[in-house]
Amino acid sequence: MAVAGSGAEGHSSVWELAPGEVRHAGIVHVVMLALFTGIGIVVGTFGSLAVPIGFVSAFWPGQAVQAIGGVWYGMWGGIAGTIFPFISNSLSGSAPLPVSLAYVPANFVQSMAAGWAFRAFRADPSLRSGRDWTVWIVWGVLVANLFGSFWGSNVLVFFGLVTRAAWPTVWAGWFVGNTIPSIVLGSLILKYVSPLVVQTRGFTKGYWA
C-alpha cells in the first residue's frame, strides 16, 4: 500500500483500496474501540481535573483523542469519542449524567468531523502537505470545536448551570480549552504516528473497515 505523497494521487492512496483488497470489520476494530475509549477516559479525566474553569476545562486533551480516533478508525473512533466523556465526566465530577447525555451531539461531531473530512477530501493523516494541514485545522480543529463549544455551552445554560450573561465567557473558555490541545497534541500525533498506523490492519479506510 502506497503512503500518500504531495500530489492528488498521493492524497487518495491512503484511503483507496489496493487491487483485490477486501476489508471487513473485525475484532481488531473492537480492540481499537476499547483502547481509544480507555485512553480517552484517562486523558479526558486528567484534563478535566488539571485545569478546570467551572464546568469547562482550560486545557482538555480529550478532544485531540476524539479527533485522532475518528481519522484513524472511522466510526469505531467516533463511538469511542462519544462514550469516553461520559466516564471521564463522572470521574472528574465535571458534569452530571443528564448534562453528559446532552453533550452527545457535540462529542460525536468532535469525534467525526476530522474523520469525515480526511476521507471526503482524501487528505493524508500524516499531514504531508499544506492541503493536509488545511483539512486538519479547518475541520478537525476549528469546525469540530466551534460546534462542540457552542453546543456544550448552551447545554450548560439550558440546565441552569451557567447564566446567559456568562455564556460568552464559558463558550470562549470551552473553545480555547479544546482548540489548543487539538492543535498541539493532535497535530504531533497525526504527523508522527499516522505513518505507522496506516500500515496496520486496524486502520479504517472507510467508516467501518
Second form
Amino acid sequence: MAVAGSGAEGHSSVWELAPGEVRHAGIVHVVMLALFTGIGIVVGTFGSLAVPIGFVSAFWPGQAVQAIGGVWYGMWGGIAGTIFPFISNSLSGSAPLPVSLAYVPANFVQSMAAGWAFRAFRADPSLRSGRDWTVWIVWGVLVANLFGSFWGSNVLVFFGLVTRAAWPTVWAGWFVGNTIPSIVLGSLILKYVSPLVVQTRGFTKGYWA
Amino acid sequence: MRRRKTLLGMVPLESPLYQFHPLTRMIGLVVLAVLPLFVLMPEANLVFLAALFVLFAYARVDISRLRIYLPLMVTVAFFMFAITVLAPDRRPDDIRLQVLGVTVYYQPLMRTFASYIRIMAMLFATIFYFSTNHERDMLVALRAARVPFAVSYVLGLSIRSAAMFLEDLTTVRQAEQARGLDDSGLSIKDKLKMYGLYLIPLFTMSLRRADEISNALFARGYTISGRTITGGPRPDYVLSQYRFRARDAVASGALIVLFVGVAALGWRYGAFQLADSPLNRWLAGALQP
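Having gone through the form predicted alone, I am curious about the other one (the form predicted in complex with its partner chain); can you provide its structure?
All chains and molecules follow, beginning with the one already shown.
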C-alpha cells in the first residue's frame, strides 16, 4: 500500500488517496484553521509594522503564510488567510475595518492560488523538482501577488487614500513588498516543513479534507 | 487605574463601558468604524475623532498608550501627501500653488486631507474597540448574536494561538541567546534570514499543538456544530454570565439609527461631502488667484 506523503512514489503521491483511504473534514481542520489564523495575525502584524510605507508594507510575510496555508490545508488555509488580515490590520492600524473588508477577494486569491495550483498540477509541497518550484513561483507567488496587489492598490484608490496617478507606483510597491518575503520565507517553509505536514492528519489532499 | 494586557491592547480592568453587554459594544465597533465611510467633510470627521477621544477618556483607556500609533499616523500622512504632491489627480480648473518652489494643486491636497482625516477616524474607532474589550467579550458578542459555534470557537482559538505563537517565538529566541547568539549587531538582511529560520521551528511547534488540541477537544466531546454528541445544544456557561438589558437595547437602537441616518444622508442626499466643508470653501476662495 502506498504511504501518502512519504515521497517514495514521486510527485503526485501526496495528493492521491491511498486505496481504502477515506477523508472527512474534522475538528483537526478547525483547529488548524484557528492556529493558522493565529500565526497569520502575528506574522501579518509584524509585517505591517516592520517596514510601513503608508498603507503598503515594503515587507509583508503574511502572504507567505496565506499561500502555505492554501497548499497544506486547502480551503481551511484559504479561510484563515482571508480572516487574519482583518485582525492584523486592526492591530497594526494599517487598515480600518471597511478597507480590510474590501481586501477580502485579494486575500482569498493570495491564499488559494497556490492551493489550487498545487492540487491541479499535482506539484509536491516539499518542492522536490523544478516543476514544483515553477508551480510555486508562478502561481503561489507571482499570480497570487499580481492579483492581490492589483486589487489592493485599487481599493486604496477607491477609498481616496492614494491618487489614481500614483496607482502604478503603489501597485509596484505592494507587489514587491509581498513577493520578496513569499519567495524567501514561503519557499523555506514549504521546502523544510512540508515533509512533516503531509504526514499529519490535518493535511488536506482535497479542498476540505 | 489597573489595566490588563491582552493580545489586542491594554484594556482597563474597570470601565463604565462594561455596564453594556459585549454585543452592544460590538455593534458600536461596526457602526463607529464604518460611519466615517459616508462622511468626507473634514470638520465632521474631526468632531467624530474628538468624540472618540472623549469616549476613550470615559472608558478609562490610558490615552498616553495611543502614542504607539503616532509613527503610523505620521508615515501614512507623509505617504498620502507625498503621493498627492508627486502624482496629483488634477483637473484643468484646479488652483495651482507654488510652495517652496514646488508646484502643488489645492483641490488634490484638500481631497487628500479629507481622506486622511476620514481614515484616522475609522482607525481610531477600531482601536477604541480593541482598547475596551477583552478577547472574551468578542466571543460573548458573537455567541449572543447567534453566530455559529464554529465561528466563535475559531476566533477564540485564533487569538489564543496568536499568543501561544508569540510565546513560542520568545522560547526560540531565548534558546538562541542562551547559546550565545547576539542579533543586535546583525544587518537587516541577516535579521530577515533569522526571521525565516525562526518560522520553521515555530510552524513545527504549531503542528504538534494542533494535534494535541484536536485530541483534547475530541476527548471532551466537542463537535464543529457546537452540539453535543447526542445532538442536544451545548450549554454555554460564558454566555450565561451576561445579560442584555434595556440600556443595551436603547444604546444598540441609537447606534443603528445613527448609522442608518448618516448613511442615508451621505448616500441618498450627498450630505457631509467635501463641497459642504466651510474650511474647503474658505480656503478655495482665499487661494483663488
